[in-house]
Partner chain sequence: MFDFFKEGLIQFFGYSGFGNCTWGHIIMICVGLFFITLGIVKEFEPMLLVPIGFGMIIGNIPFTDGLQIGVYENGAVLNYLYFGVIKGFYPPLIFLGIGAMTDFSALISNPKLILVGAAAQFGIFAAYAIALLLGFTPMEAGAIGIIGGADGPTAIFLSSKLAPSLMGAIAVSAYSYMALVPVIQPPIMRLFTNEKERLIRMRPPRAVTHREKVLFPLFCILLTAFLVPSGIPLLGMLFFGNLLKECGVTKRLANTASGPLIDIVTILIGLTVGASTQATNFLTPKSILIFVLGAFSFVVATATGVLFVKFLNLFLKEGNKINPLIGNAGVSAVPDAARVSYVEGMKYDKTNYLLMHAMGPNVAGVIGSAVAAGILLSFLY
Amino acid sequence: MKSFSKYIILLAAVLLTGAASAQSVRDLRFNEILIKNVDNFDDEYGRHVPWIEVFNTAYNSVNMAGCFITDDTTGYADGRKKGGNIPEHWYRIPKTDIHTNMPQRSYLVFYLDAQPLYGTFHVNFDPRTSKTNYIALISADGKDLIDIMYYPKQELMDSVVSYGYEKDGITEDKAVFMEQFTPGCSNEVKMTVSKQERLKRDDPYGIGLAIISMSVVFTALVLIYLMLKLFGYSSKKIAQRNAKKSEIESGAKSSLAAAEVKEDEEDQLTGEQIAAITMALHLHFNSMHDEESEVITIDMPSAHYSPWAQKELAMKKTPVLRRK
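Isolated structure of the chain on its own, the form predicted together with the partner chain:
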């Protein structure tokens, strides 16, 4: 029974690992594409070729090695091993290149130049000669379509403009023609004004900030003030309730208490007596004495009390001649 449980746990672990891995690759999205590349982003060889950008939407690294990029998804549902061959236009991303491991929220550019021998990031098809108007990303087993990006082929062929999503990885939105080319970085590049610049522009004398800040400081401390007021009110109520309760209890035992009070009054100590006792206790617990146990003397210490390092006392004493 025990070994059976072990197998179940092992199987679950394997399945979970697989699922986790598959889930990671599924976080990849095509983000931006450019086909007519005149003087734009160039590859390692200085050539201006079409490119497509992949974005890792996950907050963990994803290795896309083994996955396929294609412009023809025919047969993907049957898996890549149909007939033992990978379909012609399927570009398999090599597993040997460490650069295919994408850090969280990062970007990777593939060159669509039909030159797979030029390197890992050069696919084996070219959209300019392709019959389709999409690019697809397929999982390593060839069965899952991870992402597909349709693009207006004619417009992209005719004009130097890229096409992508305004917000990185949000493929639910409609892709648009981009105002800027952003290969390898975020599409959300807009001229933004920093907080500092905005403050300097809108509040050059700091009066606005002072008013807002003082309002917030006062709000925070007024909230605490109200809370403390509530504390005070509730503790007063509790004290009153307790006093009332003890009054009722004491009423029931009034006769007994009366006798006790009389006795207490007789035993009541005066302020001076309490002070004297308190002082005595204080002296006792803090080891303070009028007379200390140590004896102060001007006599030379004997060898018995000498510190070990006092060489003079460790030496043999000169014999004293006694005369009778």
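Rather than the form predicted together with the partner chain that you just supplied, could I have the structure of the form predicted alone?
FYI, this one's just the chain on its own, none of its partners or other molecules.
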């Protein structure tokens, strides 16, 4: 299991290394160069000097700090050998400037004025005095030629035009004289025409515009009519349905109220019934019973005398002792 994990980690490291090398300084390309700069593009000091544009073809940022730019590759072969020295006449791009880190698909301009003390992007050679007709970009270790751009030196020195590729970074195509200067931006310049100008060109008398406008208006009116027709019919049907439903509900409520009234009338007593009940209650509470005085009376007839209630008869006589 541990061996398998090691293989996975090793494979991931190889893939990451390959991806890193696939999008690195090797993706940088020279894109456009201008030698006779009369009033086109000036540097930070306001000077009009030759310049060359570098394009990052990668879809990630690439830092070109430490790489070399030169118009003389003499010593390149010796520098590639083991222990070989990098030629001193090459211009090394400083590593202290954050602007050398190029974002994806971005552009960077170097000034070819042989004044490296002016800043990071001022190289140490001038194509106007150079003996060669090319500019090379070499890797930081001095062993890889990243890109080289050949240009027609005499034609560029005699005319105020730039030289580059019609499509950014596509160095396989032949470089051409550019119709417009595009330092720091895409070479693929597309002329845009406003809608008013295009309409004026295609329809100078406005006939087509009138036809289109009337067609739009009538189409909108037809659509509005159809919508009103459809939704109006639907609204009418809905109103009729609601009215019928309300009528049914009202009828049901009326029938229910009538039934309740009839039931109430059936539950009520007539006058004769009330009189009979009243009379029965009166007789029950007033005529059928004597008033109880809670006194017991005994009526004894005079013809039959009973001495049982006389106390003297209830007592025994005192016995008398007689002497003989």
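Because the structure is predicted, anything quoted here is derived from the model rather than measured. Residue numbers count along the first chain shown, from 1. For clarity, a rigid core is taken as the largest C-alpha set superposing within 1.5 Å between two forms.
Fitting the two forms on the rigid core leaves the C-alpha of F218 displaced by at least 2 angstroms between these two forms.
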